[in-house]
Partner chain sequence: MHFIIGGAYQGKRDCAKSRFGIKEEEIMTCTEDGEIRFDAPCIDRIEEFVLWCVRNGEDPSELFRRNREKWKDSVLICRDLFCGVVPMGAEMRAWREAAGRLCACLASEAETVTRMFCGLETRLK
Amino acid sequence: MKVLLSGGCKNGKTGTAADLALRLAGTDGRRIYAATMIPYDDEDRARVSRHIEERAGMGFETLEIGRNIASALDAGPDAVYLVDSVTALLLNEMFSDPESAEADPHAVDRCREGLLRLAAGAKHAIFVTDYIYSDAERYDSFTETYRKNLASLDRALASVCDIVIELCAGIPVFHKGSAADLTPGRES
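Where the form is predicted alone, what structure does this chain have on its own?
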(Lines of atoms letter the chains of each structure in order from A and count residues from 1; the text may use other names and numbers.)
(Lines give C-alpha, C1' and ligand atoms only; values in the text may rest on other atoms or scores of the structure.)
Protein backbone atom coordinates (compact mmCIF):
# COMPACT_ATOMS: atom_id res chain seq x y z
CA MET A 1 0.00 0.00 0.00
CA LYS A 2 1.36 3.39 -1.00
CA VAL A 3 -0.23 6.57 0.37
CA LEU A 4 0.34 10.23 -0.50
CA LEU A 5 -0.84 12.54 2.28
CA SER A 6 -1.01 16.26 1.56
CA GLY A 7 -2.46 19.30 3.25
CA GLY A 8 -1.72 22.68 4.74
CA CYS A 9 0.93 23.51 7.30
CA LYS A 10 0.28 22.24 10.85
CA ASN A 11 -2.85 20.40 9.71
CA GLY A 12 -2.22 17.05 11.41
CA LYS A 13 -0.45 15.34 8.51
CA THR A 14 2.35 13.82 10.60
CA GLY A 15 -0.02 12.39 13.22
CA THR A 16 -2.35 11.04 10.55
CA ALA A 17 0.60 9.49 8.68
CA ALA A 18 1.90 7.88 11.89
CA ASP A 19 -1.55 6.39 12.57
CA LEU A 20 -1.66 5.00 9.02
CA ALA A 21 1.82 3.52 9.42
CA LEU A 22 0.79 1.79 12.66
CA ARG A 23 -2.30 0.39 10.95
CA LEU A 24 -0.27 -0.94 8.02
CA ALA A 25 2.48 -2.37 10.24
CA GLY A 26 0.12 -4.22 12.56
CA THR A 27 1.30 -5.24 15.99
CA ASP A 28 4.79 -6.42 15.14
CA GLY A 29 5.67 -4.89 11.76
CA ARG A 30 8.78 -2.79 11.39
CA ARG A 31 8.14 0.98 11.19
CA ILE A 32 10.66 3.35 9.60
CA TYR A 33 10.28 7.10 10.04
CA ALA A 34 12.35 8.76 7.30
CA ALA A 35 12.84 12.26 8.68
CA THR A 36 13.91 14.57 5.87
CA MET A 37 14.10 17.94 7.63
CA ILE A 38 17.57 19.31 8.16
CA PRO A 39 17.04 21.79 11.01
CA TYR A 40 18.60 25.22 10.45
CA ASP A 41 17.11 27.30 13.26
CA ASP A 42 15.34 27.08 16.62
CA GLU A 43 11.90 26.80 15.01
CA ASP A 44 13.07 23.81 12.93
CA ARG A 45 14.65 22.17 15.97
CA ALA A 46 11.43 22.69 17.96
CA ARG A 47 9.40 21.06 15.18
CA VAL A 48 11.78 18.07 15.07
CA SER A 49 11.57 17.71 18.87
CA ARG A 50 7.76 17.88 18.75
CA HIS A 51 7.60 15.17 16.08
CA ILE A 52 9.97 12.93 18.07
CA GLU A 53 7.83 13.40 21.17
CA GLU A 54 4.59 12.72 19.24
CA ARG A 55 5.83 9.36 17.96
CA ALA A 56 7.46 8.24 21.22
CA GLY A 57 6.31 4.74 22.13
CA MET A 58 4.99 4.01 18.63
CA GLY A 59 7.90 1.74 17.72
CA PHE A 60 9.35 3.82 14.89
CA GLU A 61 13.00 3.55 13.92
CA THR A 62 14.05 7.04 12.86
CA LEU A 63 16.33 7.52 9.88
CA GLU A 64 17.59 11.08 9.37
CA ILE A 65 17.66 11.30 5.57
CA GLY A 66 17.89 14.86 4.30
CA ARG A 67 18.93 13.78 0.82
CA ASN A 68 19.01 10.58 -1.27
CA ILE A 69 15.71 9.25 0.07
CA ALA A 70 16.02 5.89 -1.72
CA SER A 71 18.82 5.01 0.71
CA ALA A 72 16.05 4.39 3.28
CA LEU A 73 15.45 1.09 1.48
CA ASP A 74 18.62 -0.20 3.13
CA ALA A 75 16.27 -1.00 6.04
CA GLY A 76 14.59 -3.64 3.87
CA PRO A 77 11.48 -3.83 1.68
CA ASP A 78 9.09 -5.25 4.29
CA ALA A 79 9.05 -2.26 6.64
CA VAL A 80 6.40 0.44 6.62
CA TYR A 81 8.08 3.67 5.54
CA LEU A 82 6.78 7.06 6.61
CA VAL A 83 8.56 9.81 4.66
CA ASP A 84 8.12 13.17 6.37
CA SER A 85 8.34 15.20 4.23
CA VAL A 86 8.66 15.47 0.46
CA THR A 87 8.58 19.25 0.93
CA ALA A 88 11.74 19.32 3.07
CA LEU A 89 13.47 16.72 0.91
CA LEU A 90 13.07 18.89 -2.19
CA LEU A 91 14.41 21.96 -0.37
CA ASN A 92 17.45 20.00 0.87
CA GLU A 93 18.19 18.67 -2.60
CA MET A 94 17.76 22.09 -4.22
CA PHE A 95 20.31 23.58 -1.81
CA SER A 96 22.67 20.67 -1.21
CA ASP A 97 25.62 23.10 -1.33
CA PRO A 98 25.15 25.53 1.60
CA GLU A 99 27.83 27.81 0.16
CA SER A 100 25.84 28.46 -3.01
CA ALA A 101 22.82 30.73 -3.30
CA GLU A 102 21.85 29.00 -6.53
CA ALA A 103 19.29 26.20 -6.57
CA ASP A 104 20.44 22.94 -8.14
CA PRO A 105 18.42 22.56 -11.36
CA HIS A 106 18.67 18.75 -11.18
CA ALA A 107 17.29 18.47 -7.65
CA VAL A 108 13.70 17.72 -8.68
CA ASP A 109 14.87 14.87 -10.94
CA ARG A 110 16.95 13.33 -8.11
CA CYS A 111 14.02 13.63 -5.73
CA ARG A 112 11.58 12.10 -8.21
CA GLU A 113 13.92 9.20 -8.95
CA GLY A 114 14.57 8.51 -5.27
CA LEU A 115 10.93 8.78 -4.21
CA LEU A 116 9.74 6.52 -7.02
CA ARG A 117 12.47 3.98 -6.21
CA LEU A 118 11.37 3.97 -2.58
CA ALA A 119 7.72 3.59 -3.59
CA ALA A 120 8.57 0.70 -5.91
CA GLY A 121 10.89 -1.04 -3.45
CA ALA A 122 8.82 -0.80 -0.27
CA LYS A 123 5.81 -2.96 0.50
CA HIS A 124 4.20 -0.01 2.32
CA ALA A 125 5.08 3.69 2.14
CA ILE A 126 3.40 6.88 3.27
CA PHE A 127 4.63 10.14 1.78
CA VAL A 128 3.81 13.39 3.58
CA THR A 129 3.85 16.60 1.53
CA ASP A 130 2.60 20.16 1.83
CA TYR A 131 -0.11 21.60 -0.37
CA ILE A 132 1.56 24.94 -1.14
CA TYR A 133 0.92 25.44 -4.83
CA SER A 134 -2.77 26.22 -5.23
CA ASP A 135 -3.14 29.85 -4.24
CA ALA A 136 -3.31 32.61 -6.81
CA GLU A 137 -0.50 34.64 -5.28
CA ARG A 138 2.48 35.30 -7.55
CA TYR A 139 5.82 34.84 -5.85
CA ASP A 140 9.43 35.47 -6.81
CA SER A 141 10.95 33.16 -9.42
CA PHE A 142 12.70 30.94 -6.86
CA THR A 143 9.48 30.31 -4.91
CA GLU A 144 7.51 29.71 -8.09
CA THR A 145 10.13 27.19 -9.27
CA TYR A 146 10.02 25.44 -5.88
CA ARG A 147 6.20 25.26 -5.92
CA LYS A 148 6.21 23.96 -9.50
CA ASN A 149 8.81 21.31 -8.61
CA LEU A 150 6.90 20.20 -5.50
CA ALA A 151 3.68 19.91 -7.53
CA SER A 152 5.59 17.81 -10.07
CA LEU A 153 6.84 15.45 -7.34
CA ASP A 154 3.37 15.17 -5.83
CA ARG A 155 1.87 14.29 -9.23
CA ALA A 156 4.54 11.62 -9.76
CA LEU A 157 3.83 10.12 -6.34
CA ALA A 158 0.06 10.33 -6.81
CA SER A 159 0.42 8.30 -10.00
CA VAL A 160 2.07 5.39 -8.15
CA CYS A 161 0.19 5.60 -4.85
CA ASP A 162 -2.89 3.52 -4.13
CA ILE A 163 -4.40 6.26 -1.99
CA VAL A 164 -4.10 10.05 -2.18
CA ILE A 165 -5.46 12.02 0.77
CA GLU A 166 -5.62 15.76 1.33
CA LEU A 167 -6.20 16.95 4.88
CA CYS A 168 -8.50 19.98 4.86
CA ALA A 169 -8.82 21.51 8.33
CA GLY A 170 -7.80 18.09 9.65
CA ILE A 171 -10.55 16.31 7.69
CA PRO A 172 -9.34 13.68 5.19
CA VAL A 173 -10.51 14.14 1.60
CA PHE A 174 -9.77 11.11 -0.57
CA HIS A 175 -8.72 12.00 -4.13
CA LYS A 176 -7.74 8.42 -4.95
CA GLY A 177 -8.86 5.34 -3.08
CA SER A 178 -11.07 5.44 -0.01
CA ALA A 179 -11.01 4.95 3.74
CA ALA A 180 -12.19 1.37 3.17
CA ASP A 181 -8.95 0.70 1.26
CA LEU A 182 -7.04 1.29 4.50
CA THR A 183 -8.72 -1.68 6.17
CA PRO A 184 -6.15 -4.27 7.31
CA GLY A 185 -5.93 -7.16 4.87
CA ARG A 186 -6.85 -5.02 1.85
CA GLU A 187 -3.31 -3.71 1.24
CA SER A 188 -1.76 -4.36 -2.12
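Form predicted alone done, so how does the form predicted together with its partner chain look?
Here you get just the chain by itself.
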Protein backbone atom coordinates (compact mmCIF):
# COMPACT_ATOMS: atom_id res chain seq x y z
CA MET A 1 0.00 0.00 0.00
CA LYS A 2 1.39 3.37 -1.03
CA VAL A 3 -0.15 6.54 0.33
CA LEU A 4 0.38 10.21 -0.46
CA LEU A 5 -0.72 12.65 2.24
CA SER A 6 -0.98 16.32 1.40
CA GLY A 7 -2.66 19.39 2.84
CA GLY A 8 -1.90 22.67 4.52
CA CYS A 9 0.40 23.28 7.43
CA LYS A 10 -0.60 21.86 10.86
CA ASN A 11 -3.53 19.90 9.51
CA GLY A 12 -2.45 16.63 11.11
CA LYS A 13 -0.52 15.11 8.21
CA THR A 14 2.32 13.67 10.30
CA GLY A 15 -0.02 12.31 12.97
CA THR A 16 -2.29 10.69 10.39
CA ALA A 17 0.74 9.29 8.56
CA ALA A 18 2.08 7.76 11.79
CA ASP A 19 -1.31 6.17 12.58
CA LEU A 20 -1.46 4.76 9.06
CA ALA A 21 2.07 3.38 9.36
CA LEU A 22 1.12 1.56 12.55
CA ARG A 23 -1.96 0.14 10.91
CA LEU A 24 0.00 -1.10 7.89
CA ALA A 25 2.85 -2.51 9.98
CA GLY A 26 0.63 -4.57 12.26
CA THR A 27 1.81 -5.38 15.76
CA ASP A 28 5.40 -6.39 15.11
CA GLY A 29 6.22 -5.04 11.63
CA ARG A 30 9.16 -2.68 11.28
CA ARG A 31 8.33 0.95 10.78
CA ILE A 32 10.90 3.38 9.50
CA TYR A 33 10.41 7.08 10.03
CA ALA A 34 12.46 8.69 7.26
CA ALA A 35 13.00 12.20 8.65
CA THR A 36 14.14 14.41 5.79
CA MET A 37 14.46 17.77 7.51
CA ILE A 38 18.05 18.78 8.15
CA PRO A 39 17.97 21.01 11.23
CA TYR A 40 19.88 24.27 10.78
CA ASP A 41 18.94 26.27 13.87
CA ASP A 42 17.36 26.04 17.33
CA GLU A 43 13.83 26.41 15.97
CA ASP A 44 14.44 23.40 13.69
CA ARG A 45 15.98 21.41 16.52
CA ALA A 46 13.01 22.19 18.79
CA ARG A 47 10.63 20.98 16.08
CA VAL A 48 12.64 17.78 15.63
CA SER A 49 12.54 17.03 19.38
CA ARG A 50 8.80 17.71 19.45
CA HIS A 51 8.28 15.25 16.59
CA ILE A 52 10.49 12.65 18.27
CA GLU A 53 8.46 13.04 21.47
CA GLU A 54 5.20 12.67 19.56
CA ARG A 55 6.44 9.43 18.00
CA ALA A 56 7.74 8.00 21.29
CA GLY A 57 6.14 4.65 22.04
CA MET A 58 4.95 4.17 18.45
CA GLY A 59 7.85 1.86 17.69
CA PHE A 60 9.41 3.82 14.84
CA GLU A 61 13.07 3.53 13.92
CA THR A 62 14.07 7.07 13.00
CA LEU A 63 16.27 7.44 9.96
CA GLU A 64 17.73 10.91 9.44
CA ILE A 65 17.86 11.09 5.68
CA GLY A 66 18.01 14.55 4.15
CA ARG A 67 18.99 13.41 0.66
CA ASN A 68 19.13 10.28 -1.51
CA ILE A 69 15.80 8.98 -0.21
CA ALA A 70 16.00 5.64 -2.04
CA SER A 71 18.87 4.59 0.23
CA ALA A 72 16.28 4.27 3.01
CA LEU A 73 15.41 0.96 1.33
CA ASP A 74 18.51 -0.54 2.95
CA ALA A 75 16.13 -1.37 5.80
CA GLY A 76 14.53 -3.93 3.49
CA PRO A 77 11.36 -4.17 1.38
CA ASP A 78 9.09 -5.38 4.18
CA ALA A 79 9.29 -2.38 6.50
CA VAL A 80 6.68 0.37 6.43
CA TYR A 81 8.32 3.62 5.33
CA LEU A 82 7.04 6.99 6.38
CA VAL A 83 8.73 9.79 4.43
CA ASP A 84 8.28 13.11 6.23
CA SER A 85 8.49 15.15 4.12
CA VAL A 86 8.83 15.39 0.34
CA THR A 87 8.88 19.17 0.84
CA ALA A 88 12.08 19.13 2.93
CA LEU A 89 13.71 16.49 0.75
CA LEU A 90 13.33 18.67 -2.35
CA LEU A 91 14.73 21.70 -0.53
CA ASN A 92 17.80 19.72 0.61
CA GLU A 93 18.40 18.32 -2.86
CA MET A 94 18.00 21.74 -4.51
CA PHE A 95 20.67 23.08 -2.15
CA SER A 96 22.91 20.06 -2.01
CA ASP A 97 26.04 22.15 -2.57
CA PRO A 98 26.61 24.34 0.51
CA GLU A 99 29.20 26.37 -1.45
CA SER A 100 26.68 27.44 -4.05
CA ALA A 101 23.74 29.84 -3.69
CA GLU A 102 22.27 28.47 -6.93
CA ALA A 103 19.57 25.81 -6.82
CA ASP A 104 20.58 22.54 -8.46
CA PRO A 105 18.46 22.23 -11.63
CA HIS A 106 18.75 18.41 -11.56
CA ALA A 107 17.46 18.13 -7.98
CA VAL A 108 13.84 17.54 -8.93
CA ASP A 109 14.69 14.66 -11.27
CA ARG A 110 16.92 13.11 -8.62
CA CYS A 111 14.14 13.41 -6.02
CA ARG A 112 11.52 11.98 -8.36
CA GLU A 113 13.71 9.04 -9.26
CA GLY A 114 14.52 8.31 -5.61
CA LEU A 115 10.93 8.62 -4.42
CA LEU A 116 9.60 6.40 -7.19
CA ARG A 117 12.31 3.85 -6.46
CA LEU A 118 11.31 3.81 -2.81
CA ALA A 119 7.62 3.53 -3.73
CA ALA A 120 8.35 0.64 -6.08
CA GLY A 121 10.74 -1.18 -3.74
CA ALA A 122 8.80 -0.96 -0.47
CA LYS A 123 5.72 -2.99 0.33
CA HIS A 124 4.25 -0.08 2.24
CA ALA A 125 5.23 3.56 1.98
CA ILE A 126 3.59 6.77 3.15
CA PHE A 127 4.71 10.09 1.72
CA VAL A 128 3.94 13.39 3.43
CA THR A 129 3.99 16.53 1.33
CA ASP A 130 2.67 20.09 1.60
CA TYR A 131 0.00 21.82 -0.39
CA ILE A 132 1.37 25.28 -1.22
CA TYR A 133 -0.46 26.13 -4.43
CA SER A 134 -3.55 28.14 -3.62
CA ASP A 135 -2.47 31.55 -2.44
CA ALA A 136 -2.45 34.96 -4.06
CA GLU A 137 1.17 35.99 -4.20
CA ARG A 138 3.76 36.71 -6.85
CA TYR A 139 6.85 34.77 -5.83
CA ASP A 140 10.47 35.27 -6.83
CA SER A 141 11.69 32.86 -9.47
CA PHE A 142 13.44 30.60 -6.98
CA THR A 143 10.29 30.11 -4.90
CA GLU A 144 8.16 29.66 -8.02
CA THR A 145 10.58 27.01 -9.33
CA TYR A 146 10.49 25.28 -5.98
CA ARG A 147 6.66 25.21 -6.03
CA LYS A 148 6.62 23.90 -9.57
CA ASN A 149 9.14 21.17 -8.69
CA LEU A 150 7.27 20.11 -5.57
CA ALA A 151 4.03 19.89 -7.56
CA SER A 152 5.80 17.70 -10.09
CA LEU A 153 6.93 15.32 -7.31
CA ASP A 154 3.43 15.31 -5.80
CA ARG A 155 1.91 14.40 -9.14
CA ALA A 156 4.46 11.66 -9.82
CA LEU A 157 3.75 10.15 -6.40
CA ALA A 158 -0.02 10.57 -6.77
CA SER A 159 0.08 8.55 -9.98
CA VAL A 160 1.83 5.56 -8.36
CA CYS A 161 0.15 5.68 -4.94
CA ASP A 162 -2.95 3.60 -4.18
CA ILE A 163 -4.35 6.30 -1.96
CA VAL A 164 -4.07 10.09 -2.15
CA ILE A 165 -5.40 12.00 0.83
CA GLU A 166 -5.75 15.73 1.38
CA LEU A 167 -5.99 16.54 5.06
CA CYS A 168 -8.28 19.43 5.83
CA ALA A 169 -8.38 20.41 9.51
CA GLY A 170 -7.37 16.86 10.36
CA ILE A 171 -10.16 15.38 8.25
CA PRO A 172 -9.08 13.17 5.34
CA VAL A 173 -10.43 13.94 1.86
CA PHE A 174 -9.78 11.00 -0.46
CA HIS A 175 -8.71 12.02 -3.97
CA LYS A 176 -7.72 8.47 -4.89
CA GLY A 177 -8.71 5.24 -3.17
CA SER A 178 -11.05 5.24 -0.19
CA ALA A 179 -11.08 4.70 3.55
CA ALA A 180 -12.20 1.10 2.90
CA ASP A 181 -8.85 0.42 1.17
CA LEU A 182 -7.14 1.05 4.49
CA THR A 183 -9.08 -1.65 6.33
CA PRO A 184 -6.71 -4.41 7.49
CA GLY A 185 -6.64 -7.37 5.15
CA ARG A 186 -7.37 -5.28 2.10
CA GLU A 187 -3.99 -3.67 1.66
CA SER A 188 -1.88 -4.81 -1.25
